[in-house]
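Take a look at this one chain, the form predicted alone, written out in structure tokens.
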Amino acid sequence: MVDAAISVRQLTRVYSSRKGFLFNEVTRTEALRGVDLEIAPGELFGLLGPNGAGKTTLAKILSTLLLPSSGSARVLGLDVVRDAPRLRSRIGLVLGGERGLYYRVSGRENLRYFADLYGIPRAERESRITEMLERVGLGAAGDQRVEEYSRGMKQKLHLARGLLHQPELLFLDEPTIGLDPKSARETRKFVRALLSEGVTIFLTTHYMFEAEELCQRIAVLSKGKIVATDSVAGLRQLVGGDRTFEIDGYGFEDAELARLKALAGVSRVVTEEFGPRLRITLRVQSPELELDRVARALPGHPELEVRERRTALEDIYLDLVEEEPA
């Protein structure tokens, strides 16, 4: 049996801070609350969650940048606390944004510095740097100062840095945040290429379409807890099926909402206000339920609009996060 690439058991992280006139009031914030996770070698695994859910905290613990408060985490068979020095040479970390680079020197000189930190032999260093610059599309810009780079170019340099020592597992924390569509698409293409080479990838992102496009399995993290883990298809079934009906109109009564809920195959009814209009979203499990049957359940609404679409990852995410208890 192949060991998991990442194995997490009851992981917690608590931040303490002091406040008050004499700083004698201690407040505790639970960033992670008993996280369990198992990721297979060669998997591209996605972690979704709102701001403050604990995504970056989890990524930092797994990449040895932060100590857990309790629980255990093993990455590539090594304990993230006891075996941190041995583990760091086998993993890569790419953080979104523009921090972590030296702006007054070139991209090539940045990579030289990190190559020395990674312990890459001098005999291999220059060829490895040139190879990585070419691979991420910075071959012609490798000798430019980083301060002259666009945001997309800086993110490519982050990728080159994270892969310079040929890690077995790569942590990507919001890798396309702030990028223009072209740069984001190139980054996703690059990530898919890494997966085909056998690199295990742990991706955190805010972008639902990105997770749906790239990830084989996805976990949803809310308020420090994993509330669901599965493939997108499995998550669809968890929240009520592949089909979603949307109904737009005015003046719906509670009795009408109850009538929709009672329709065969409807597993969930959600309402949203858009000014004076109300949108009713139905999660539908049955293939038999048709749009005209839904419309007939709401007589007396001449401006009624009813449409069907496939349940998107964003729907799943909002359902799961909304249902997460405080």
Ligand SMILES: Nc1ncnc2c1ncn2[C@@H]1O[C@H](COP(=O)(O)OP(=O)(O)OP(=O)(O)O)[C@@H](O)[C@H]1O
The other form holds:
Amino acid sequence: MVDAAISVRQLTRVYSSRKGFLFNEVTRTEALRGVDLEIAPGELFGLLGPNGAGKTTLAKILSTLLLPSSGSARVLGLDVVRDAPRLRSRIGLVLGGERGLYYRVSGRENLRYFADLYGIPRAERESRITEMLERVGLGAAGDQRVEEYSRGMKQKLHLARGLLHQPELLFLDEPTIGLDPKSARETRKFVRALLSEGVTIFLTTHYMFEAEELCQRIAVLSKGKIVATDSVAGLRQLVGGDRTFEIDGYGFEDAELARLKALAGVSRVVTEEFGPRLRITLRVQSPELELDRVARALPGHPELEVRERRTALEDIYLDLVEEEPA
Ligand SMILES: Nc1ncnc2c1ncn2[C@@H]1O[C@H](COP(=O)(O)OP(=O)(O)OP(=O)(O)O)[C@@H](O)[C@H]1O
Ligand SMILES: [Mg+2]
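The form predicted together with the ligand, contrasted with the form predicted alone above:
Entire complex below, previous chain first.
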């Protein structure tokens, strides 16, 4: 195999923070608890996980912004701790949200500052900045002050900033958070264009369809540990296949749920409340089980609605994350 673009071994990160009166209580948060990961060059890899799972922590460690507590990580063949200065010029990081920009000056001036920081030659600087502003869709707004930018425009400027020095590998931490559907779509198109140019991309997102649409492989991080890594198709197999049944009705009893769980081919039963109604979701592993059979297991429910749909990435994600012990 070609050298991995990202290779992570037993990576941990502990945050200590002081709390309480006199700040004498030290709390330890184990944000990463032994992460292993291998990402190939040219791959678009997605990292999913609940709030606080450790996604941003991992992205920051891999982009040399934060030190690990233990374990090792190599990016583009370089150690993220020992070779950090050399690595920095070859990677880009785009954090979601509105921080990290200078609001009092224009988008163009922001990019000038970062161009100098990245050591982009003066002769190339202006043309590179103009090209980047055009590419992210800020061509007309480049000379406007950033404080006048909408959230979406700031996000685009973040992207331009992360790409200015033409990195081989890009970390995108929730790049479409808070964007309207059209801007989010433009960003995804842009990400695909980068991929076709050979840039390796590490993406975190909370949008399941985004991960499903973009990513070749996905890892699910839960409480600082990776619980699964695979293609969407592979993950679907892992949680019990393609078939999902949804049953809507009123007042199901525990015995009825137990009866569903006992049906041959049912691997998981999840219940959710929708106002007075209850929805039961079944993951179905066997091709034989039919909707009728499920309905017959719940007699005395004239209101019952039963349907089948394809298992979505969101189902898979919830299965993986909820099965994790506390
Ligand atoms: N600077 C910090 N000091 C102390 N604890 C921190 C710090 N940064 C993050 N944490 C904690 O580490 C854990 C992981 O946080 P992290 O930001 O990596 O999660 P995340 O997966 O990116 O979450 P989200 O989806 O909300 O962005 C959380 O419990 C968080 O509270
Ligand atoms: Mg985060």
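Just so we're on the same page, rigid core means the largest C-alpha set that superposes within 1.5 Å between forms. In this text, all values refer to a predicted model and were calculated from it rather than measured experimentally. Positions refer to the first chain, counted from 1.
The Cα position of Gly251 differs by 2 Å or more between these two forms after fitting on the rigid core. Relative to the superposed core, Thr271 undergoes a Cα shift of 2 Å or more between these two forms.
In this overlay on the rigid core, Ala40 has a C-alpha that sits less than 2 Å away from its partner position between these two forms. Core superposition places the C-alpha of Ala262 4.0 Å apart between these two forms.
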